[in-house]
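This document starts with one chain, in the form predicted alone, laid out as structure tokens.
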Amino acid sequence: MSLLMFENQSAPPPGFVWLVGAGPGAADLITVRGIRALQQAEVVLHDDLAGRELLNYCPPKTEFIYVGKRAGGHSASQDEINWLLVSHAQAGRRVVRLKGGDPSVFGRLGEELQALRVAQISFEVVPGITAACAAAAAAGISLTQRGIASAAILATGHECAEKTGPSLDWEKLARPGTTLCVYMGTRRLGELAGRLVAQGHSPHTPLLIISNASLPTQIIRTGTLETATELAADAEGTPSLILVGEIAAQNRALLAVHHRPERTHVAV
């Protein structure tokens, strides 16, 4: 990829941390401000990035530390990540915490900010394109649309697991006129679909699973809450975003009149 270079940048003082959203996967969906941060980095703590060429923006001597999380295993605990951010910044280094999507959406941003505040370390949060927006763009639909969906709800599929903290109000999630965007929910989609139906959603409510949104390997799977388990089994093992609601039906209508990129495949 051709790298964008920016001159006359005002460098922050030593001991600084950027928390940067890398976007949904495609390297060219990172923000200009995110690139600027990478070009000044001395240490980068990064997750599972589909667009690893983003690391090419960094200076030659940058230290890269992989702290990714995948289903079933973490390379570093959140406490370890917090410690790495603080310790490198306290050593006077400029640190980038590079996260997929947007740091503030299911990205543990609050915990990392708290660690930096306690240690009195200067920081900047650089937003990124989150998976729900990328998935909607990939499917050729809008998360909200007059007459169909007046609200979009971002939720995590991990809520289906037993937990001691606050849980989602499934009755509210089943209200008409909303688009439900589920992160990290493929493994538990069957259970999630069952809860939504139990709270009033029709089993025929449209559903999309967008895997590897924005990448050449992108796949869009279409179905309903009734076929959710089958679709989820087919998508398991790939990073996916689930869209539930009447807005998802617009994907089928648009396919008939709009050219689709070659990298997008639709499995019905």
Ligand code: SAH
Contents of the next structure:
Amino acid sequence: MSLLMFENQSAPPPGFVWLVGAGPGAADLITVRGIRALQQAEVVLHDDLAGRELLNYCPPKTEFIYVGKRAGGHSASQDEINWLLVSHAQAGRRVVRLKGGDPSVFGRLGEELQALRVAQISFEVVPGITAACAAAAAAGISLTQRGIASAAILATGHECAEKTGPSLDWEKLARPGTTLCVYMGTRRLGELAGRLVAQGHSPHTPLLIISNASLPTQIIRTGTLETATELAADAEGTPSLILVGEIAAQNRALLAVHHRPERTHVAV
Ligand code: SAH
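Structure of the form predicted together with the named molecule, please, following the form predicted alone?
Full assembly next; the chain just shown is listed first.
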């Protein structure tokens, strides 16, 4: 029996929303449950990082609504996305909101759930593989490891200068024994690395930048806080996850025996 056959599963009522994590990009890294949701979708709201091939799982009549931020084009505001979710569900449709990675990690899930709760629409969140996990897998390292890292922190590198509310205390976050996983961080990595070094972190602290994790275009860049600016400039414009901490050094030891030799590794 195929893993994707779930005869005993009852269909959800009309007017239902699934918030599905598509995983990091490779089409076969979505969950089986995510595929099942797509197979029942009448409307799919999708954005850039959610693999396009996944839309092939949908029935022929499914309506696809692109709500991403394609370069140069109009991108839907969060209010518009909330409105689309609610209005399609209120019209009795089964809606999938397909998001890159995991919906609960820097994915505006909170706002969308709030809109659904206010409108009293039934929903299910289907988790996905978040970029930090895909990046660690690509690099052949463990985000936590006995004796090296007893915590992993998911942080955004996007808010450094822009945010008005409380901002991240990077110095406290990047402590020994911690793996710092920075999303949306390439543009400000130089600034971040400088702050960490100014606070006493060794400039030799290892870091990895994994771009397009899980895709054939994946690139793993290895460096240190000292070489961060150069590395980040190279990676800018491509979805990239930065891993900072002692665990990143494990990647070097593993390069020689990496199980996917076709992947590109760049060391600076
Ligand atoms: N919800 C997503 C994150 C969205 S924020 C998740 O759970 O992964 C977008 C950021 O995620 C990108 O700027 C990048 O930092 C990271 N990202 C997403 N896909 C990635 C990939 N395939 N490889 C590396 N980083 C990725």
